[in-house]
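The chain below stands alone and is given as structure tokens, in the form predicted on its own.
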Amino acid sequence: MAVFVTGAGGFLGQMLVNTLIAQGKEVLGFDYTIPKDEVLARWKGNLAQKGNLAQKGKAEFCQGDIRDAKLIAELVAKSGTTDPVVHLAGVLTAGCDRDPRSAIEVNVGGTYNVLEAALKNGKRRVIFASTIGVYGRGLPQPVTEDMPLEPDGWYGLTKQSAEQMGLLYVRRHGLDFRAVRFAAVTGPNRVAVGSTSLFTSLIPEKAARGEPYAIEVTPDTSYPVVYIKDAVDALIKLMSVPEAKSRIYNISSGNVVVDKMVAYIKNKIPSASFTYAPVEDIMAVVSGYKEWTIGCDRAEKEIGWRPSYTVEKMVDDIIAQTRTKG
């Protein structure tokens, strides 16, 4: 029996798999993107003694397309009938806007494939990674889970559709579907094609490497984020708790305010070199979140999750890990 993780080759997926095998879990990872050989070797237990990973479990990886319903059904069946299915695979913001048809096929159609396979293999618990992009603009603050869902982009729309499909499986089939609405996931060594939030990782990373950085947003940009370690902790808790009454939960560590982050970093690293070169497409997305505060009270009350990382602690960790890797 194994936890089945889609999107296992991505930034969040790799961290989740590492955490699960450190906890002694067996994992079957799936993604269109193949992780590096060193990652795959560690997952198999070949590099268990290298680094700080106290490995107890193991992970197998399979490459494929989430749109392939037959393959998804086979892999979910292979992973058993008891452990949860964690569905992280999807097209990100910019990719959705460039190719809405593909976004629908992957983010909505892929979720349908996962839900069907989970239903037919023991009604397995499904944990779904959604986004705060499902909410509309102009909302009162803080933003809570019971507010109207009026996304203004294809990414949010496809995630909203996937959420609603999951809730339909709850009502119609009794499937235990649960979801997290993540703020922008950030952390060190992040490679995210189609992400509009990469600047939240690159500002401290570039400073740690001694590289200049032309920041793609304006200094007054404020953007809700969740640190990678907080995000993984939320997924683990949602996988594990016996009941998730509300089924869908906001998850955010706080807001990155760009000029404040820059000032904090320059105080730590006086040689850090930043300029501003706002990109229109990125600003069109991030400007809509400038006044937002994400309410996470429901997650704390029902699944016992609360963020462990402030923005300052997040910056410190990114700098430390970047320097260690470098």
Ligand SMILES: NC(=O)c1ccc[n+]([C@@H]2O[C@H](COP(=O)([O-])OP(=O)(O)OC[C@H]3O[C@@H](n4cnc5c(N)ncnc54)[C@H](O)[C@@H]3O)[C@@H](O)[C@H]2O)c1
Second form
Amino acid sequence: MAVFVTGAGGFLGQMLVNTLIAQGKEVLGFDYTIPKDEVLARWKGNLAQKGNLAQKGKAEFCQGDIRDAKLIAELVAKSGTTDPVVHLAGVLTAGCDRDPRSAIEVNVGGTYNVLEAALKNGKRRVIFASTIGVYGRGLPQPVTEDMPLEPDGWYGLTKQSAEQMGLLYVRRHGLDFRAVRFAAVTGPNRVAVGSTSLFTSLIPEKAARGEPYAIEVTPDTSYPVVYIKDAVDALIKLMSVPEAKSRIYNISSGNVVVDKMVAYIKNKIPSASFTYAPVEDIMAVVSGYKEWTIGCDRAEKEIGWRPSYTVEKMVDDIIAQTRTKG
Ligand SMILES: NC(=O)c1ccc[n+]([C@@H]2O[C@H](COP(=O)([O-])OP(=O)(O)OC[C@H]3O[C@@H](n4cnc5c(N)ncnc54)[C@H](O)[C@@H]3O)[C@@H](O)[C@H]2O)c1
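Having seen the form predicted on its own, please provide the structure of the form predicted in complex with the named molecule.
Every chain and every other molecule in the complex is listed next, the one we just looked at coming first.
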């Protein structure tokens, strides 16, 4: 029996697998992207004896495409009928806009494959990573889960469709589908394909590395974020609570306000070198979130999640991690 994690080779997926095996869980990870050899060796337990990680569980990894229904059915069956399925594999904002057809196939079709396989293997609980990009613009603040869903990009639309599909499986089949709507997930070593929020991670990380950084947004940009450790904590809480009454939860720890973040970092690292070089495509996405705050009361009340990291604490942690791990 193992937790089946799609997107296990990605930013959130790798940290989720690390956390699950540290907690003693068995995991079957799946992704198109293969993690580095050292990561796979650690997951198999081969490095645990060197004291690299307080590791109790283990993870196997299988490479493949989430669009391959037969493969997903086989792997979900292989991982058993009891532990949850965590579905993180997906195409992010820029990738969706670049190729909407393939984004639909991956983000919607891939979720269908996961839901079908979970249903046929013991109606396993499914945890899905959605986004605050499902909401429309011009909403009253703070933005809460029952507000209108009118995404203005392919990413939000595919995630909204996947959420709705999950809820159909709840109504029609009694499947225990649950989803988090993440704000921009921020953290060290973010290797992002198609993420418009990379600047939230790179501002502290570049400063910690002593590298200059031309920030791709304007100084007055304000963007809702969640620190990766808090995001993983939300996934684990959602996997674990016996009941998640409302099924869908906003997850955010506050807003990065770029000029404030820069000032905070320059106070800590006076040699940090920043310039501004706003990129039109990125500004087109982020400028719409300027006035936003994300309401997370439902997550606190129903699944016991609240952020442990303020933006300042997040910056401190990214700097510390970058300095120690490089
Ligand atoms: N990072 C964020 O800011 C953020 C915000 C909201 C929601 N999310 C969601 O969280 C999930 C994880 O995001 P992340 O930040 O780890 O991004 P990521 O890009 O690091 O991880 C996504 C993973 O999905 C895999 N993938 C893409 N297409 C695939 C395919 N056809 N078959 C198999 N695997 C495929 C990629 O290889 C990648 O490893 C995604 O579903 C994303 O939409 C992320």
